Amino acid sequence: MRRGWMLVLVALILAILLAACGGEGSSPDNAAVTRGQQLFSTGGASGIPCTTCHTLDGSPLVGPSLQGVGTRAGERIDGLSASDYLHESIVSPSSYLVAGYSDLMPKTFGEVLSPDEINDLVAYLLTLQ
């Protein structure tokens, strides 16, 4: 009887560990990241590449550099995940302005990009550590 309980306990622990390794907190889908990176460079249907205003090397441009944004985004607004912050910053860029930068980001990305494209872009931005 005791051995049966031990097996159940081991199985339960393994199930918990496997669940912790996957799902919501797992690493992003590589295909989504690749699509997001392409969208970052081309702008997709918007015709405005993110690289027009944002750098990835730490140097400022029209908008703030996105170097390390995958880490910083989760620290910008209390109670808002990095993913939610980035999503909101794309679809409603006036919501959270970075100090020292004007409200110049186009307001149309939420209309011209599909929800999947926005999610892909967010997946890519989250990789920028």
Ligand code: HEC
Contents of the next structure:
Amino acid sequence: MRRGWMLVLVALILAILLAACGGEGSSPDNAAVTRGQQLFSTGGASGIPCTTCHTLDGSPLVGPSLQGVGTRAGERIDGLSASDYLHESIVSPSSYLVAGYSDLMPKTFGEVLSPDEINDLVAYLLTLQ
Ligand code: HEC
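Same protein, different state: after the form predicted on its own, show the form predicted in complex with the ligand.
Entire complex below, previous chain first.
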């Protein structure tokens, strides 16, 4: 009986440890998200803040609000993951136009921002649930 409880306890501890590790592995890289958030509001070297055209509160501006974009990004284009879609939306904005909006997003972010900066922006956008 005692031994049985010990085993249950060990199993429980293992389960908790595994859950904790799994959680860490799948959580977004916080430093990247913070850098992405800054880029979003400053535009970095492009000098064009994303906030010029995108709100986060659901109201449209020049572009669609990015509220919840992390959730819908994976459903925009068949076969494109959320992060691939967001990446493409930034470096090649004309590839997919959001219905009801014109092709007005600057095409230069992919040249002016570094690949790391684009990844940071994507990491940030993925947190917008
Ligand atoms: C001059 C205005 C403008 C700026 C600045 C701008 N965008 Fe956009 N963006 C748009 C417009 C218009 C659309 C909708 C048309 C399209 O899909 O390209 C759009 C679409 C998007 C989409 C697709 C949204 C969806 O719901 O599928 C993403 C993601 C996005 N922009 C991210 C960004 C990021 C990140 C930045 C800053 C690096 C940025 N935009 C800067 C105008 C802008």
